[in-house]
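Just the one chain here, laid out as structure tokens, in the form predicted alone.
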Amino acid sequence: MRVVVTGAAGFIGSQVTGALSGAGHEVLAVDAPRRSPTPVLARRTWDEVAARPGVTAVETDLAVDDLDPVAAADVVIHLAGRPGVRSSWGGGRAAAERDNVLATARLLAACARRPARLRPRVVVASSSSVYGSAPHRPNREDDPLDPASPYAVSKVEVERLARAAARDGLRTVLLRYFSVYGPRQRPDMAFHRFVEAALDGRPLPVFGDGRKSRSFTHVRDVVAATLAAAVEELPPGVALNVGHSEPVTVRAAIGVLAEVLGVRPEIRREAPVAGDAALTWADTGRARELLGWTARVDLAAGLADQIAWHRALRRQEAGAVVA
């Protein structure tokens, strides 16, 4: 199968074209690591990437450059985007807009363009931001939708190109991911921030009181969504929760964090963050008929397994200062 990868160099783009090479698929990696918050990392995960048997990978700006090569596949997974609920707001605004709402509309119609019987799968990544808040039960996905920042605002509107798609005729998938951790989690994300801070022995950077509730998901089992999401044969525009179903609250995150790594953590309280939602919750029901699956990770196992991989890179690190 040949399947397409946007976002390939980001935190669950370059696993997700790990998992597939690993099977045997031809890969096309597509992104634009120069256009990452986060350039180094991005560049680097790129590289590692690029270097995978069967892969292929193309930089490529999805909102300016010629996407028909793009949509020459069996499958388009398309993660590529502008993340994150803090930084839209204000100036990030224009950038969510450019690289989430643009860069998906190029994408579709390119796929769009190719011949009826050659017009690939696209499995599209949203968010449970689209959501808002949990109404104090699981989130189904024909609940309405409460988007309440920037970002949260362009992934509904990424959903609605993807539904309009299905429409014509496109086969779309719409996967809403709900915060997502584990091995190579981007630096700005709250467990990234944690453990960072605990190896160092500096206090935790918690936003607000801690008492806001998420379905922590392990990245481990988003992409076995993501890659059963590319081969099932689904209706076209569905959507899909892609989340752990029991929410825990950011102070017990901390604890289980603390447990793992034997520590007793101070906490540094910042401000809230405008448009974070008070509580995530998945009902998965959907995506167990269709997919098969369900959230298997538990937290403390999925903590640790993101632990050891900071511990790695720190001790690459150091070998290559020593170097």
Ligand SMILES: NC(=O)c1ccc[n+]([C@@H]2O[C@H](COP(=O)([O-])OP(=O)(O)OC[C@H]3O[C@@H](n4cnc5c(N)ncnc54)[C@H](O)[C@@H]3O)[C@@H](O)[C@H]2O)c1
Second form
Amino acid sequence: MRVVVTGAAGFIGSQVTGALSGAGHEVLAVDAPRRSPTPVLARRTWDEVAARPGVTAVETDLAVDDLDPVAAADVVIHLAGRPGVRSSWGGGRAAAERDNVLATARLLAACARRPARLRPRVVVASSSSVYGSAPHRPNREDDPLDPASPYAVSKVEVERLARAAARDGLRTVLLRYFSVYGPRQRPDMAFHRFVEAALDGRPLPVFGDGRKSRSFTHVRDVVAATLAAAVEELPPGVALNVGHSEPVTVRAAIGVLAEVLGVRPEIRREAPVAGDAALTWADTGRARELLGWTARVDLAAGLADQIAWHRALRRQEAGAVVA
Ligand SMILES: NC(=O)c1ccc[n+]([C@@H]2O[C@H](COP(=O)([O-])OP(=O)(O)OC[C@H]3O[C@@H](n4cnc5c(N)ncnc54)[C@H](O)[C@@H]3O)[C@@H](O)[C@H]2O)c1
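Previous: the form predicted alone; requested now: the form predicted in complex with the named molecule:
Let's see the whole complex now, leading with the same chain.
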């Protein structure tokens, strides 16, 4: 299977590329590391991804460059974009429009231009943020969408484009990821900030009062769902929740983190973020039915995994300074 992964220098994209390479697939890895808000980190991940067996890495800006080579695949897994609710207010809004909406529109158009029998299946990253805050029950895929930030609005647009392409004959699938964590998590995300602070002995920076709940989902589970969506015959344009079915409050997650680390961290409260949902809660019935997928990694094991990665990174960086 010839697979294209966009966003391959990113958190989820690098893990998906690694899993495909490990399974012996030929992968065209695509990214524009300079478009990442953390370009130095993206460049380092990009170099690691490019060195994997079976991987060809080609720097491509999806909003500008010729995408015909990117569309020449059996499957395109589209994970490139500008994530994050917080950064999408103000200056980040233009980046969300460019790297989420425009980039996806151009990619889908390139895939649709292929002769019908050569058109790839396209797996597109969406987000739980399209729902807004969940009501007092899990969010189902058919629930009305209520985006509350420029980022969430951009993902609703991405979904519309993918559904329109499906009506025109492209086999698209939308994966609504819920708060992904684990090794290589982005530095702007909560657990990354908490673990770094705890390892430095600093107070943990928490937005708001810590009562918000999330369906925290380990990246290993996210990779499994993404690879399953890449191979299963699915209704074109279908959306699937990819999230842990048990939401946990940020406070409770910090409790688990503290236990795994064996510390009693102080908390530093920061102003709440506009558009940040009070609760995200994934109903995963559809993913179970169509992909045979359910999240398996529990929070304590998943956080232990992420902490091990932060520690390894610190050892690596300390070694680089000594050498
Ligand atoms: N991490 C999460 O919890 C989460 C939750 C919901 C949805 N998502 C979505 O999943 C996808 C991957 O998220 P992530 O956390 O791995 O983000 P990430 O920022 O780590 O990775 C995104 C990658 O896309 C690349 N990119 C940006 N603009 C590009 C362009 N124009 N052309 C080519 N490459 C470009 C960046 O350089 C980066 O490497 C995103 O679409 C995101 O919105 C993530």
